[in-house]
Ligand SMILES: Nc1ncnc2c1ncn2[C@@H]1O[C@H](COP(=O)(O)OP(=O)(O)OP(=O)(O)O)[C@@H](O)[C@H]1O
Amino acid sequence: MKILKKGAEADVYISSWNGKKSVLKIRKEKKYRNSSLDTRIRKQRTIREAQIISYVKSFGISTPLIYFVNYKNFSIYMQYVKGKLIRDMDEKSIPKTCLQIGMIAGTLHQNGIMHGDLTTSNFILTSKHLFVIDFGLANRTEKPDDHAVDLRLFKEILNSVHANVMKKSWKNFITGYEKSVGKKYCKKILELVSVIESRGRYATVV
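Give just the one chain, in the form predicted alone, as a structure.
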């Protein structure tokens, strides 16, 4: 197996499943947690991630196919998606793609899903579709505050990784998001994003 990504919660490998190139995601043990608690948390999160990835397909969003979930070693075998990460695209192409990302984010929120790690590293553009990956931090939630956290994170990523095209990309993202959720809800979420930003800006470290 070849390591694809090492993360705080899990490691991701290039592997194979029934002769098909696949991605294997294995959740890491957390030594600081009680052993039985750690086992329960990793099992719950592995199950939840696989369920959400499959559920998201039901409302038309492209996600990797789930091949197999192993509850004993907290791993998921899933489809290898061949394409280009949005993070690595030419800067001129990113703003246009952000319109579609905004629509996808809005569709997720409309259906009660918070992605939890909404970044340009978690979208892959193939020849036919824009795939969303890594639902390891995703949750089922209808709370506007949670949806605002998704948007705030995406805005931060644009500002830090794609600063040269940040304004146009964010504008397009919001246009797409509004198309999915409507003007009223979009306005509400943007107001909450501003509240989150103000908390960070004026927080005092004691």
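These numbers were taken from a predicted model, which means no experiment stands behind them. Numbering follows the first chain given and starts at 1. Rigid core (definition): largest C-alpha set, two forms, superposition within 1.5 Å. Compared with the form predicted in complex with the ligand:
With a cut-off of 2 Å and the rigid core superposed, R140 has a Cα displacement that falls short of the cut-off between these two forms.
Same protein, different condition: the form predicted alone was shown, now please give the form predicted in complex with the ligand.
Chain only, nothing else included.
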């Protein structure tokens, strides 16, 4: 099996499922965690990822199809999405894509889902759609504070990984987000982002 990514939490392989090219994501053991807690966390994240990836399709978000879940060895077989990772795209095209990412983030929030790892490494652009992946840290939550955490992380990623196009990208992201959630809610979440930033641990991102 060809390894796609060795992550901190999971290894991702190119594999095959029922003759279809697929992605196999296996959550690894964390030795520093107490073993029964570790098992519980890996099981919970595996199940949650599979459930939420499928659930969000019902409100028009493109995500990989789930082929098979094995919560005993913490693995998921899913559709291989052929496309380009947004993080690796030409800088020039990042701002435009951020408009779409903002709309997707807004749609998720409006439907009570926070992504939990909203970064440009978790979006794949195919010839037709922008796919969202990696729902291992996603949650069902209507809490504005949780939604603000998604936005704050995305802003931080723009600032660190896409610094040259940060301003335009963030502006577009907000425009897209506002399209989905409306002016009032968008304003509220942006205020909460400022609150998070003012908590010291985080520096304000301009």
